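Starting off, we have a lone chain in the form predicted alone, written out as structure tokens.
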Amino acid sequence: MHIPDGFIPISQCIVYYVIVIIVGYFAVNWAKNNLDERQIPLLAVLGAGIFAIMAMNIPIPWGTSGHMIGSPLVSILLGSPYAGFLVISVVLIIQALAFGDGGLTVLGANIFNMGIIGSFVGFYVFKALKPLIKSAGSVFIGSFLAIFIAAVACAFELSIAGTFPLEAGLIFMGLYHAVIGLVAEGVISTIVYVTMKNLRPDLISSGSLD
């Protein structure tokens, strides 16, 4: 889902950067007020895991790629979409600067898709469904919808930028990430959540437990 440099005009890139900076301000304040010494190592481990899973890219026509994002799981475990935003932002910045995975001009757009849309959709779908179904099922659906909606948003952004047609973008980005969401993002996120719930429930936000 990483967008390379040159795929979005600078004027549009600035808009995404402004949104990311605003959300980043609230995320940093959340971290100052809510993170404790038990959760910081968990964030580091999750960040390393996300870095690894993002390296497993599936090429998608017209130059972008498909992969897991991980931000829904982080948001659910830590009890806030700001947690997912912070972790994914750090990962994407390192990838862009050190590995050329996603461009610098479009870094704001990539964080917007995977860090904001992915985190907020995944977390709030989970919160909405948790009173209705088991938490594991809520994690699965939230993680699936997070990556799928982020991919659809990416297709719209590239269409607005004139990079490729919307219909083709929706087909390829939506289809690829729907499959990734079902067989990878949803399944792996659920496994990690259930494992931690059984072994280390103290590391999971109380609001994310049954």
Given for the second form:
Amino acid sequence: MHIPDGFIPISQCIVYYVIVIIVGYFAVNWAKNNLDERQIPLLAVLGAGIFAIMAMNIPIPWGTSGHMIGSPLVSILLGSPYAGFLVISVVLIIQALAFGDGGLTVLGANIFNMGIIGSFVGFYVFKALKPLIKSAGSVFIGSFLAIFIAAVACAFELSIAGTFPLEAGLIFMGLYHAVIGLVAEGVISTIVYVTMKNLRPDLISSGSLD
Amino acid sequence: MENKDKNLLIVGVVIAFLIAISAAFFASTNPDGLESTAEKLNPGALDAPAVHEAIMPDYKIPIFGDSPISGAIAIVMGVIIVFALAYFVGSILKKKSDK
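Given the form predicted alone above, I would also like to look at the protein as it appears in the form predicted in complex with its partner chain.
To see the whole picture, the full complex is given below, headed by that same chain.
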């Protein structure tokens, strides 16, 4: 759901940039108080892996394709939505600057959707569900809802921008990303989480383990 | 860095490379969810030019053409850049060790 240049008027683009800068301030504070040196290899590897997997568009019905956004997984493994925000921001900045995937004027909006909404929804749904169901199931549902709600937010933004009509935008964006959430985001996040939990539980934030 | 952390780095980066190369050959070329929505609701919006020229547009290296090899090189370059930048960001933002 990388928005290209021209989809959102500049005046509205600025609003998303301002929100991203404010969240960025809190993310830097989080890192300076909580990001352990031992977590840095995992952080960098997750960024590299997510960049690669975002290039792997998988086909979904209706002649469409999609890929995961990765921010819920990073947030859950490293124990904070600010971790997801930082890693996905790096990925989105490189995608926009070097590869033209997502525009520069709308970079703030893309970070807002995939980096902020994706991270916060994924992390807090996971946290809310974990006492009730097994952690792997919580990862799946949290990751699914993260990309779905980010897509719904994107439809609202493009409606405010006057680019998509609201109702049809919500239906298409919601439907496509619900499918991507089930077959990509939910499944891949759960596989990576379970693998890490078995091989390197010491690197997963203690609050994200059973 | 401990050995098991080095192993994580190596295994992780190798997996990222394998995904990157596979993506160049096997990724779906169908429009993604947002493009597909735009094609149905407002195809004119897709004609707007980007405000800058990317050096590897559409995950391809221009001098190597449109082949999957060109794509694999571009995506592997991206993996390396993202890895390095994420590592750098983590290193400058990490908490100070209490000594």
